[in-house]
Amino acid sequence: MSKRVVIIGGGAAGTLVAIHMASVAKSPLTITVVEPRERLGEGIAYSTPDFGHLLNVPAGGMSAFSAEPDHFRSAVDCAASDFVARRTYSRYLRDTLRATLEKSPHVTLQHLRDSASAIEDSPPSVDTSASGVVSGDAVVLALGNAAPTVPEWIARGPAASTYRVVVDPWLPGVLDSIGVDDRVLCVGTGLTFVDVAMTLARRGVNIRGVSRHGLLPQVHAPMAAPPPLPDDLATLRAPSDVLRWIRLQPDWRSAFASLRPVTQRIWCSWTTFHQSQFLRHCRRQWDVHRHRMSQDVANEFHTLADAGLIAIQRGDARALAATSEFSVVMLCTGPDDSALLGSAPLASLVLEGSICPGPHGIGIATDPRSGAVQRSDGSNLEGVYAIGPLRRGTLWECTAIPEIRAEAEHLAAQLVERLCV
């Protein structure tokens, strides 16, 4: 009898899980991907139609297979150091899934163009908006990032306002609706802001980005050879130890490259106090150095800024919005985990007490090793797993393809071993 796995979310994470399950399955397996988009492999990150939106990781780090680091680079015919368009990556994922399925006689994949509305865990099943209940032997939550956090001053703002609020800049058609006469205030100055600002500024729209620190992402550049890590990672037992080690290295970019494969281990080894300390005092600096933009993107961004189309400042977004200077206020803030927990399909499990927020209120609680979703008492929810950004509180580093790929490989191997015996 064929076993069934239901994957909720057909973006990069969900597609990678399907690819790796198809790669290792040796007995009948049916994979159902519940994804309302027309094409798999896109999600929020890779559905952008703008060829100017580039990957934030060089092509050499984007292979779907850790054992074949050149797989992506060869497939799209580029150098390992190139930063290619994000939509190119979504096509690569679809092509790789198709090719893997063609070589996997035991695996059948169904793309169910629907939305998951609720999840049951005994036995695992998914309620959908229009297609009824999809039963499975396991359910994988590959929901990607939540929509941006809505500041309280916007959520509880006056009914009448001089500006239009764009809560999610990645909704289809949102950026197209903004014209050259609009004056746009972007709340947040991270990578989302960079993408949004460049798309609009190319059309002559004036944009100002504001954040508490006024910091832009740093820029990728050629690196020295990654330095060796301490022989004993236990010496990096607090954020101050990690920062001290980075500062001792001649090239901070190379230092981050060395840390990246072990960041999850370091995070999980820290006490709750030290994790909280990092989030309070180091998070923003870590983010702008860890999540960088390519040199080409940086060059164009600064050209547009020099032309007066993009400006950045440190300050109070609410006070700026109140000046009546702007016709559009756009949220480029981080994901809103609390809103995600209150929305489908997670809300049903929250109400039952079957899942709970992750450490520090980030994502959902998961087992660090298996990815199994955890209840508030620390026990694993049988047959329900998570991958990607949902695990940020547990693993911290789990939002980029190199980490998601490793999670997908590990999770696929677990599920096939458990189900396909």
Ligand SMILES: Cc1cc2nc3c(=O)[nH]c(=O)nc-3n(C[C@H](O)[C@H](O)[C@H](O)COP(=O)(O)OP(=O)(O)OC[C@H]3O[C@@H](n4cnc5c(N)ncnc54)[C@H](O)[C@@H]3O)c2cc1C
Second form
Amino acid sequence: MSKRVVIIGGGAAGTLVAIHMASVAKSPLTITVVEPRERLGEGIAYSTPDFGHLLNVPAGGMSAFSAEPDHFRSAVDCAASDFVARRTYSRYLRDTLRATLEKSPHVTLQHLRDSASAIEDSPPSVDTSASGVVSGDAVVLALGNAAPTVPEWIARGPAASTYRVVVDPWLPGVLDSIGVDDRVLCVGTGLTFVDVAMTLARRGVNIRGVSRHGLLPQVHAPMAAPPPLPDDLATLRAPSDVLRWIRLQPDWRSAFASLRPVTQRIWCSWTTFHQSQFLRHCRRQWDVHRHRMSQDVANEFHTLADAGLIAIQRGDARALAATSEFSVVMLCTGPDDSALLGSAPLASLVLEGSICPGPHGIGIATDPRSGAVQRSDGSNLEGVYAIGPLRRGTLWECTAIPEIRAEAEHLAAQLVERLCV
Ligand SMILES: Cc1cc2nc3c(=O)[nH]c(=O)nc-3n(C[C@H](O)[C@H](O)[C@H](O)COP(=O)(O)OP(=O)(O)OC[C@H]3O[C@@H](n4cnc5c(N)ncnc54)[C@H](O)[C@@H]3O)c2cc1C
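Cool, the form predicted on its own is there; where's the form predicted in complex with the named molecule?
Shown next: the complete complex, the earlier chain at its head.
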């Protein structure tokens, strides 16, 4: 009898799980991907219609298969060091899924264009907004990042504000609603800000970015060979040990490259105290060095800034917004996990006590090895797994393709063994 795996979310992570399940399944398997978007593989990152929004990982790091690092690069015919349009990546994922399914006649994939509204465990099943209940032998949560939420100072701000608030700059069409007469204040100066500012500034819109630190993401550049890590990773037992090791290396970019494959291991080995210390004191600096933009993006960004269209400052967004200088306040602050467990589809599992927040309230609790969703007593929920940004509290480094594809490969192998497909 055919087994069924239900994947909730058909962005990059859900599509990679489907690709790897289809590659390794040996007997009849139905994969149902519950995803409201028309096309799989897009999600937030790879659905942008702007061809100027480039990948922030070089093509050599974006293959769907760890064992074939050139797979993406050769599919789109570019150099491993190139940064191609993000839209191109979603097409690659769909083409790869199609090609894998063609070679796997016993695997059927169904894209259910719907939203999951609730999840039941034992036995796992997914309730959808319009298509009823879908049962499976396993459920994979590939929901991506939590939605951003409105900060208190905006929610409780004066009723007659002089500006309109854009909570999620990635909602389709949102950027089109902004015109050259608008003056836009972006809260947050990370990679989302860079994308948004460039799309708008190219059209002649004036943008100001503000954050507490005023730091822009660093830029990718050619780097030295990754230096060897300490023989004993246990010597990196606190954030200060890692920072000290990075500072001792001649090239910080290559130091990050060496750390990347073991960051999850280092994070998991830290005590809760050291993890919180990292989040409090190192997170900003870590993020701007780890999540970099390409040189081409940086060049264009600085040209637009030199033309007076983009400005960045360190400061208090609330004070700036109160100056009446801006007609739009746009939140580029990224995901906010605070509402994650209280909304669909996870709220149903919370009610049953089957799911709880991840370490430090980030994402959801998962087993570091298997990806199984965990109850608050630390036991694994049978048959329900998570992948991607939902696991940030557990693994820290798990939001980009190199880690997501490794998780997808591992999960597919596990499910095949467990379900004997
Ligand atoms: C703007 C941006 C650019 C990025 N660029 C890169 C890059 O260049 N390289 C890189 O490696 N990483 C990049 N990332 C990191 C990114 O997190 C991953 O690469 C990847 O897109 C994450 O995939 P995902 O499937 O987990 O999330 P998403 O791609 O966001 O997909 C989640 C999917 O879940 C669906 N969903 C949500 N709720 C429900 C529900 N209740 N029912 C059904 N479906 C639901 C959504 O519709 C969505 O399609 C970027 C991230 C962002 C935000």
